[in-house]
Amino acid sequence: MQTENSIFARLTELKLIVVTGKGGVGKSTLTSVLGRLFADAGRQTFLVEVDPRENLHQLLGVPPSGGDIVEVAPRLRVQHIEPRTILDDLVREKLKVDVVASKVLASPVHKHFTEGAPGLKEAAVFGRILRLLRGHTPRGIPTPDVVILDAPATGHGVSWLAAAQLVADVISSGPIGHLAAEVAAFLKDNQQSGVVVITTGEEMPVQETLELIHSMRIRLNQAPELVIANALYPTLPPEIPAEGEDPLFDLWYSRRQINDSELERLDEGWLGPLAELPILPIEPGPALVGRLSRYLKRELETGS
């Protein structure tokens, strides 16, 4: 097992970090936090999201991306990607003639294929990320050193990571087949890409985290780089008042006991790096991201 002192150094060597976790655990918040840390460390960092609701801009205090690359701070940018748009752009790029491309895009066959083909949209998203990393950015925007993907929740996490290989196995030629094969090779290279899993100290998020870790081992022969346990209640003081004397303390005691029990279960099933972050009374936004960035930096540099 790596020491926490080496975890951040290891993460900063990667070109792609996929962040996943059960819905509601703070996945988008921690994507933003990691982005802040990487940018502060001198890395040109792009945050990419695919959720139609666009959460990252609210957390970072910038306007919605709407598909554009939006600058948040020096070395930190965010972009919302629509998978269907990427596939349509691929058609236009390959056909080059607008009239022909428009006919293809309007055809029922194309729409049925792009909507129904398993793994195609996911492979397209990773393909766009790979292009960004290779310098295909708009004029005046630097090539990212690292892209952090705010990926779908854990229930779809392994499917997303396995999608490109699935497409490559089915489509062996043509632009889509070549793209899928490139993406699959990139995602298998643990010197270039890795996964960070977000959980909380609660039963269902921990269960989904353990299931994701198991699925990654079985289906991908991979493991997460890091698991982050978010929104933990403060550790209990040595002096504990009698039950019923302080209802507020009783609530604190109850929630922290659940956290401790679930962290113990997580520790039994996950032997890799684990960072713990506290629950904070701050609304989602730049202030929360900034505060958690300081906590996570301390965790990764000094250990818990």
Ligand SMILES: Nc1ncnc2c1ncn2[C@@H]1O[C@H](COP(=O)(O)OP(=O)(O)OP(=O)(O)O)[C@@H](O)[C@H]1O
Contents of the next structure:
Amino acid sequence: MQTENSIFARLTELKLIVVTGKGGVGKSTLTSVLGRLFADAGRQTFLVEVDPRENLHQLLGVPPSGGDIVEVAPRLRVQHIEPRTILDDLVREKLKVDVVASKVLASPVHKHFTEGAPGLKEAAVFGRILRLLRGHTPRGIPTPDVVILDAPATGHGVSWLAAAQLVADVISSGPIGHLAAEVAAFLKDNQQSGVVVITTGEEMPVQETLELIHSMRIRLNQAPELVIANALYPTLPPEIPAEGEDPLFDLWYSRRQINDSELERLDEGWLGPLAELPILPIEPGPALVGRLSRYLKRELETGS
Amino acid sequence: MNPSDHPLVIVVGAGGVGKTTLAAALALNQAQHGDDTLVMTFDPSLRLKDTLGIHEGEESDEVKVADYDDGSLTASLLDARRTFDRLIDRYAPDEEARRRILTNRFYDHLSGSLAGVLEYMASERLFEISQSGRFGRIVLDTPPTRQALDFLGAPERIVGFLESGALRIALKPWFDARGRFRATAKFGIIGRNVESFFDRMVGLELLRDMAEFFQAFAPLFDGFRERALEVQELLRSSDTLFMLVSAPGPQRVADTLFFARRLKEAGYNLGPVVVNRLHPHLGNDSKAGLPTVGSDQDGRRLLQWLAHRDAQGAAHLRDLLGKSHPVVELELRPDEPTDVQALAQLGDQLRKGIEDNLG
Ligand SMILES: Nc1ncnc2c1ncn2[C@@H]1O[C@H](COP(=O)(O)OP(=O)(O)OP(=O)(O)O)[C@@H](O)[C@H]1O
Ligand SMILES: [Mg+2]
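Take the protein just shown as the form predicted alone and give its structure as the form predicted in complex with this ligand.
All chains and molecules follow, beginning with the one already shown.
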């Protein structure tokens, strides 16, 4: 049963959830899973992805849509956002005269500025998400209750989270500065936005998760809402064959041992909510997302 | 196609596929075969760091890992900020110019987070060491950028930036001696529009910081630009071979193909493609199609399913690439190879896989 103080109840109060983690650990899969759970719980849910591969579309079983908002299921929508396009839109919006706007857009200064300025693209994506949450949606599309961002893997996990603050620090006036400051304030407000970190039960992802938690605390004075340890090998049965008897079992045994010791390390460094999900023998797609959402629901409904 | 024939091997691939470990294994193997080898790495795991004896913020950049009668292995950890600082030390005409840059607020942000700087710095450092001729072979691990292509494009992006109008505009004295913004009337209509746009978009304060930074940086630009071009040339030369690492599974095949194509289109010399950490076929695995999986708790069945899935992905990749590039499969091991012995074993497997697949 869903208790008042379950992690799931807490997550459903948020308007923005940023899903982050190292490359290939299951961010896109779990963004889809969370989306399913929220939509099933009655929330208007928007999933946003920035990765040009449009993996969310594939996982949810809808064709790539190149930027259009696609309805996947009742209350569940997905959109691919191209940061560059948002910045270009911003230029067009601010420069009402078309000729001037196209000159700015064609200028190498604009190109290099938007490509190179640290944090600018990230801040722009968040800016767009804020507008969605405030009801600036295309005609016929409801205002989302919650947006979940599948944040692409970067060298440093905090870079998506710290981007807006970085931009706001450097650019203190003008529309970009205002936008960045607004986004940074929204991301700091833990009544409205939260972070979910995905890892696997292996050394490097766990190491990076612990480092991410640390730098979130130091640089942003924040903590994740939830850490998900994904793709774990099944727990071992009580009866264990002798080593060398069954090579298949031996591999299972040693990989699960690695999972266990990494989970233990995670447990020591992270005192907040932790959910564990199995690796399932299902190809990526709606079936995998469906099965994983049942597992995750069970994990999240036990309060902690 | 064989890394043993190239003084410079660059290991590329998406994040989390095992580039760092394979770079270390390859380098160790080359050292054992008689080369004085350097492995330059980013971001190794804690245990691999211990094995290689490298740690952040240490005085010495290079650590001798192993010394054989013939050949040796040295490791170095790349640190973007330090390399950048060193570059400025070298190109700054005098102490005053150096100080102005190092204390600029914009530089602080720029060196830490400007897209491509870390990548650029890696190739810059690579160039420096390769010029020195101290090592017979260098193996370079690449940073964990999502598609690792950023790394290769970095020198070109820097040159593009230096040659773009951004620089000219930034170098123009925007502020008078009292720090007031100057009228820009004498510049053409486009220049004025762009400038007033930037003024409105980002405000004068940023422009002031940037202008200051670029002015301080100006004397360095020529050296910088020249160097970026040389680095680019080195990356494309026939001495340099790229080894592409991929995770297993059909899902990653598309990523790997995409990356292989981009590398070749851009004129880089792509060698072996390594599918890393395949679940092995073990036990009495039925070859007749996908094993059915019962309970999610059945680890044996799961591993068979994963072995089948990974083999399919590798076979697909081999179909598509196998004629032009050796595709090497490396199995998932019970433990992560982090000590010297395990790395040596992995290095042997890699060498054998490459030689077998070269036919
Ligand atoms: N629990 C699981 N069981 C089985 N397969 C899984 C599980 N979680 C993820 N996968 C599979 O692992 C692969 C990587 O997952 P996914 O694409 O979600 O990762 P990601 O973190 O978004 O990767 P990237 O960093 O490349 O965006 C996919 O093929 C996905 O279907
Ligand atoms: Mg993804």
